[in-house]
Amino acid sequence: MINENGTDLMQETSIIKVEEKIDKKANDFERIMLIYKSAIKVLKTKFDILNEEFDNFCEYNPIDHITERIKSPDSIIEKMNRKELELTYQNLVEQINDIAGMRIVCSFKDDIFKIVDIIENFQDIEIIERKDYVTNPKPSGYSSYHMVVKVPVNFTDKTIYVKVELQIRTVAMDFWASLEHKLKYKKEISKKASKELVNAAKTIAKLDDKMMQIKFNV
């Protein structure tokens, strides 16, 4: 997408502040940020025609529900500061690979691989990056299957691959992973509670996987 200099958003090399840059009535941030919110759109629609199919033509629909979400400016800003990158929009787009995010949640925990599997099966979506932490979840107790994809999106002058992160959980993963971020909000917590968590955490996965046997024995 080009701005009103001609210049190409999305390659933009000139070192700017994001701070001067980047906030709700900047121009260019406004049309970046449209090319995110665009993705979210592609991929929604995607996943809206697979519900409607599951639920009219399939015995069983896999997925519960889906959230989306783009990053505020601030938060786009505290993780730049974070990795230590140069606050510019080159980073910005060839760095953070989660300005947009969307999560699908399922129903069982092998409706996860499920849908791993039909995303892989996207023709014209890539597979950039992929973190499989329901097999191996993380120290916390952390579970979720994370995939980065680029995703296609038309405008009137060219089409614009753009990253968009998919996280892929169980309802019990997701409930899990809600609160833990509650608690864990801009604070530090306790030794004892961080072991409680992991403890729930194990708790949460022999749920899921009791659960699954329970369907498998419907």
Ligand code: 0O2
Contents of the next structure:
Amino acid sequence: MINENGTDLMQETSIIKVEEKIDKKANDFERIMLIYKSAIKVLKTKFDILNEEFDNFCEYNPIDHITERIKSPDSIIEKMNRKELELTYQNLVEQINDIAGMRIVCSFKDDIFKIVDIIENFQDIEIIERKDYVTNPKPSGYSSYHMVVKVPVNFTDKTIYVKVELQIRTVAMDFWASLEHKLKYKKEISKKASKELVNAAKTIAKLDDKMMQIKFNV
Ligand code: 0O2
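The block above covers the form predicted alone; next, return the form predicted in complex with this ligand.
Everything in the complex follows now, all chains and molecules, and the chain you saw is the first one.
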């Protein structure tokens, strides 16, 4: 929840046309992006601490690697158009949950749920949405655990709560998603190829289950 000293990013944002401002390289857009970048830094620090704790004090580290990104202006506009949203900052902040994104890539499938548990226990982070495409993959075959969280970012005069999308997946799921994204990027693919990708995703899901079994039996 947002406490009485905190500000939601939405309250920070007036209704300005995103397109115009991006074209003019206006300060408003840069300021908003800086706020998202800061939220990523806050979360990244949390995961760096966990990583060190796992490496130094635990038998095993479930995190293989972490990547983060801020959505590009072109990609923001493409997503807003796809969702038929008017290009305003208010819509950007309210409706687009993955301007700031972080991907936590785990070794084994059960590690995903360990990481989810850990995030649920972060006292200062609010989970506002989750989608479990690990238990229920998308029709495309895509598998990952998604969470949208609100992260408090402290500035000189206020705390702003900023949305970050977390994608938690195994190395194998990451391999599939990354290649599938490359194959589909800005082009239609045939029905046959789509079917083959779904089959490849099923093979990968079996492989993840097999690797987990092996881990439990070593
Ligand atoms: P990009 O370029 O990766 O950022 P929402 O974000 O919730 O408002 P949506 O699309 O309903 O909108 O949410 P969903 O299904 O949770 O997907 C969000 C993100 O998950 C996508 O962001 C992708 O990164 C990833 N994703 C979802 N489905 C697929 C898929 O079939 N294949 C691959 N490779 N990735 C997928 P963007 O903005 O669509 O794309």
